[in-house]
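In the form predicted on its own, a lone chain appears below as structure tokens.
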Amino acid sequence: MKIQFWGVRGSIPSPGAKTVRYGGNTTCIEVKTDSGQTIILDAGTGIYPLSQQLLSVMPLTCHIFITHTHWDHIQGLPFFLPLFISGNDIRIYGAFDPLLQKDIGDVLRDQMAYSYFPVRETELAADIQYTSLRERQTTEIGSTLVTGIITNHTALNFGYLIESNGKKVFFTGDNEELFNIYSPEDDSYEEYNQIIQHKNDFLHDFIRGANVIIADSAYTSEEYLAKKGWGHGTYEYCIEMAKKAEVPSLYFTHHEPLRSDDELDRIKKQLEARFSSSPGTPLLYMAYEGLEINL
């Protein structure tokens, strides 16, 4: 299995001197199994430059899992080239959208509609086919296997782990710790905490046996204080997920779009510096794109 990075930004796409080394795009993960399926996680902006790639093999049967429908994870999606193209075969899947009602082919859809993109989806020439998914529902790409559970975020978000000869990756999406919304002195406060350690050991049985982990690491402990609530991920509840799931490698990803590259560097030596140490901690990788995993 090969997992290939094209997009490892959060939120909006940052283009520029200060990104150049990670990259810009939002999030886009290509996963090449070891039988040639094509399987890509997400449609950030980086599934554009991941397209031009994929003009040199023709016609084309890809498989795309959508974590969620924020912009950061979709946008992309309309100027996926193949797209455009006869005779190739693009298989999406994602969550039924329960605040709209409607399945993961309207959703992306409307954002093809006039009033936001030249082209509509009933121009484009490939075979294209939608699934909406139920958490873990597993889907059966060849031998190759993808299920979805749905983690913390405002929107509904699936992570999905994907095995295949023998391996597996597991990709959060969007993923904020639980919390507890009730103060300590509510009578429900203990009750939350069981439900909270409840979910972590459904999402830490889940992932366990994962050879990688990609996961959204949006912010630093001391940031996420101003952004407790908006659905993303630190460094160090990321090492503590990995570290419990008895995963031994974790990418850092979805990085936050004002982060520069030094910034980037100098946190991982940070992190290192405080958990190498700690026993069970996974190694530690920031994704960047064109990064590549051969498991």
Contents of the next structure:
Amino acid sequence: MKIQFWGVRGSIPSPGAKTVRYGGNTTCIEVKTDSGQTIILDAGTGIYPLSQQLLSVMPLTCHIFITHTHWDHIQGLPFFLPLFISGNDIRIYGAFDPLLQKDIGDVLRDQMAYSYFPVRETELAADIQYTSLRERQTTEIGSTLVTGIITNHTALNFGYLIESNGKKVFFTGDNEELFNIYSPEDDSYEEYNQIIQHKNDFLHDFIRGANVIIADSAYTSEEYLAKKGWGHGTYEYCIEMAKKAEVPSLYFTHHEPLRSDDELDRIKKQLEARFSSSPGTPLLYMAYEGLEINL
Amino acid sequence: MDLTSDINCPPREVVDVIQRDPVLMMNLLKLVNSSYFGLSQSVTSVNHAVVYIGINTVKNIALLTAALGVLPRKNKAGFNIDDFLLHSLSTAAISKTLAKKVAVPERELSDFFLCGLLHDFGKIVFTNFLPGEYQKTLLVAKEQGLPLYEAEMQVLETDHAQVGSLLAEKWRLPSPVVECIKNHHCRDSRQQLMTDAVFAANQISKKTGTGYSGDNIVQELPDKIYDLLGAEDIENVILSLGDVTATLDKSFLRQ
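After the form predicted on its own, can we look at the form predicted in complex with the partner chain?
What follows is the entire complex, opening with the chain shown before.
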């Protein structure tokens, strides 16, 4: 399995001199299985450069799994060139919107409504199929299995586990550490802690055995104090998650839009200095556009 | 509505509002337990829902429900919704307090609260869908001094326990909750402690005159409740609950 990052930025694209090395495109990860299937995790603006590369492999069959439909995870989809070319087979998966009672297809079609985009979804030439997923529903793509689990975000978000040819990678999508909404003196504090514990165990059991975690680590723990409840993780929380799930490699992604290349370098060094001697700490990597992982 | 339009509203306040309203609660649980989410276990409390699907989604579900109109305070059946809410909420609080008193594990307490809150939900269905018939039912109960569920049987040939449990079942609430709503008029269920607790809480709520839900007839409490609390009559039970009134006052003041 080969994993390649095409977009590592959170929230909004961030081009400019300070983001040249890590890249400014929003979330998009390509997974190529050993048997040649193409799986794409999220369709942020990073999917546009990916689509240019895929033009050389027409006709294309690919499977796009959307973690959630916030803009930084779907904004590149209307520019995914294979959609415009007949003969391509594009399967798109994601959560049902429980509030608006819309399936993933309806939500993504809305993004191509006339007000927002010149080409309507019905005008696209590729064969497009949408599938709304439930939690822990497994999609079989040949011998590759993709399963979603709900993680903690401000929208319904699936983290996806991909299992292929004996290797496993887990991508959190956007994910914040669960925290107790009560104070220790409140009646419900203990009950809430127990529910959190249960949910965390559920997540760690789900990930255990993965070779790699790719995780939303938008904030440092100092920054997080002002961003609690915004639905994103910290570097420290992601390390803790990888340790609990006993995963050997951790890739930080969803970098803050204002985070410069130098800052990302510095944060990585500081984390290694703080955590590398602590038992069970995974190998730490800062994701950048173009980075490849071979499993 | 005010809370959901405040971006900085503390999550616990959103939870507090939802769990004091049977309609918001029923809608939330209906959606969370629906196949859209496909959660691997039933969700029975707002806190549980917040941990599993996130506070923002819970807040938005509540907002959507509120926007669609929670419960019209006036209805053609002449059923007083404010008093009904008060009765539902007090039954929920008393049921949970009873459960705590007899050492029900912490993680199960929310189910006792939920069943207390939703036990009379069927009355809302009648009020909204059969207002004329339900007005007549309320009159029959009053004139003949009958418990409301008996009057319902006479006029409607079904009762709110039956209808409420069917709805809870359709909305995929866990089967102990469905059973409890269905059997909440059966003294001594001999099966579920939760049903006995809700039965007792329902009587205590009526006895203490907290809210009103269609009749004021107080029945003898289940033997199991007397045994577990070492009490001989309802007054003893009320005394043994001690601080429940304080809890209620607190919730009502914040309504």
